[in-house]
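Take a look at this one chain, the form predicted alone, written out in structure tokens.
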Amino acid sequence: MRVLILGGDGYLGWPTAMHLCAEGHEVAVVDNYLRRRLCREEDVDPLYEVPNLHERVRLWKANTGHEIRLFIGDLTEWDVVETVFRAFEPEGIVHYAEQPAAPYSMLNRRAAVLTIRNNLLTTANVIFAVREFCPGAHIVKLGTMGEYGTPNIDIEEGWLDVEHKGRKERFLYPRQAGSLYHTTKIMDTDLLWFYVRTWGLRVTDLMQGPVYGIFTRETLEDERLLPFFNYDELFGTVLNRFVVQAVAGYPLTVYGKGGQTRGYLNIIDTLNCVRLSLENTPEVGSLRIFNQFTETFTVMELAEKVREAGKEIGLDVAIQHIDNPRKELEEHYYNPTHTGLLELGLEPHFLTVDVLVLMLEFVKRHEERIDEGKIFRRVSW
């Protein structure tokens, strides 16, 4: 199918574009380099230099013979959205085009307003574009497990059946976000659910856990095609950050007791989850929700795994408990359901010592690029 990837320059967007293209889909990407601009403004460069999208597209074609169409523009601007949708006429849309970082969204008022404006306006524009230009298209929106928070009951896969005073109804599972970023993701879900009911859209909402990893099948032959790899507190996911800290000899920063539990997945599984969702289209007028993760860990368990893997290559990894800068429970019940994607055929890649050793060895090759002053920024809320 023709698949349009919004936010195609990002940590997940670019690998998704290559993966879908390699699987035979016709792919286009659009991005306005927002993540790169925010990294420059906050002085948090990724571990290694990443070519711009024009160069990435050229490298991909030179290596594989496959072409990825490219659009540069801001999806909060309707003229850009209209141009892209008219030119490409997508049958599937993968929506990554959001400010993706909880800590950045809590940095200050400016960052908060940028997050709200970018995330919600982009989602609204996509909804209106689908209705006007490709009403049968399937929107796959990347949500987050963080929408649910950490309730003291099992987390169902998007929906909750409620019986109240003898009557029954099905509702979206209650959300209780822990940051402004996660709150905008809840608003995305509510916008999509409203327009699914009103206009009969087809939507899959992927409640994704934190992603880790560097390598995908499509990058094995050319490291210039690797995704962004941030290791700072603002944009670096926790396990990626811990791996860099281990190589740098910087103690792993465990917030509080380290009992915060989340669902994690390898970047390879993200690509497969998105592809499986696209290739198994839901019915018209359906909001299908999958909880997208493969394993749950506490932060302390992640730190111990990194320390164990570090020993394999001679690293003496220290763990340091620091005051938690976030308003969150440090010990809590956490039991989310995640069967939908497994039923579609997902074959998980689990977090093993070997996986972590490969990451540590790769980061070690780029050790001279690590700036310890960029790791911990003390964003608190």
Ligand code: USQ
Given for the second form:
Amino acid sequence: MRVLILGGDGYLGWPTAMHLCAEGHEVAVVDNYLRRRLCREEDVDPLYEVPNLHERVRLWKANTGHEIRLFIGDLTEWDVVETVFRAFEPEGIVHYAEQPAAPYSMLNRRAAVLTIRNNLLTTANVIFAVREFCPGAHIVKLGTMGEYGTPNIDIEEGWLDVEHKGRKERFLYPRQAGSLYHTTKIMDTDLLWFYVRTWGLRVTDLMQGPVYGIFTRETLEDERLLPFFNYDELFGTVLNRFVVQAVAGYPLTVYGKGGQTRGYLNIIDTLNCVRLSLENTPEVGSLRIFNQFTETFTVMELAEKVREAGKEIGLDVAIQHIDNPRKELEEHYYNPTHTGLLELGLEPHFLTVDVLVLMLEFVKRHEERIDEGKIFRRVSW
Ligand code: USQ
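If the structure you just shared is the form predicted alone, then what does the corresponding form predicted in complex with the ligand look like?
Following is the full complex, with the preceding chain placed first.
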């Protein structure tokens, strides 16, 4: 399949590009280096240097003989979108091209507007481009479990059957996010659902939980192909942050009571979920929604796991509770369904002590690059 990956430079975009290419798909990536620019502006460098996309594509070709096509450009600009879609004529589109961080979206007005503008304009342009240049192409959109929030009832896979005064209807499951970033993902879903109904688009919306991990099968031979690894408060996700904090001897930053529960997954499973979605195309005119995670943990459970893994390699890991900088429930009911991707054949990679030890050992090799000043500066809302 010809697959176009939007946001192909990101934490998940680049590993997805290599994975789909290795699995025999024809792959092109687009990116405007937004994530790199925002990290530079906010002075939060990833743990190690990552080559630019031209270099990554060259390395991949040299190592495997496989070609990944590359377009550098801003997908909020229609001219860029038109050029890319005309040149590549995708059959599948993986849409990661969004400002991905909740804390960044809550930083200030400028960051908020950038998040709304980037995320919603890109999604709108993708919709219009599919209609104009490749009707029938399958859009695989990265959404987030955070769209649902933490309601006091079971979370279904995308939809809720409602019976009201004796009549029945199926609606999108109610959404109530906890950050502006997560709210733009709700708006994306609404846009896609509107155009599925209106123009008969073919869409899969992947409601993904926080991802952890560094290594994928395609990076084992060459560390220069590894993804970004942010550990700062703005762009780092919780488990990746805890691993770096453990190595730095920085007490793990558990926000509030630490009972916040989320559905987590290994980066390897993200790639498999995206590939399985592409290879099992939904009907034209349908919005298919999967909840994309493999197991749920509270923040405290994650901290305890990191402490346990740290012990294995002689690290004495401390845990601190700090005043929660976010508005979120710190103890709550959480029972989301997640059967759709398992039914497509997903074989989960679970969070074991061994997985954490590998991450800790890798981070230890880059210990001199850890800047403790970047770990916590209290972006709050
Ligand atoms: N947390 C801590 N300490 C930290 C960092 C986070 O206790 O040092 C807590 C947060 O308060 C939250 C939980 O850990 O309760 C997860 O936080 P996170 O920063 O790992 O994840 P989040 O902001 O929700 O966003 C991340 C990705 C985003 C993705 C989302 C999936 O950045 O792109 O959409 O995970 S989900 O959380 O399911 O919405």
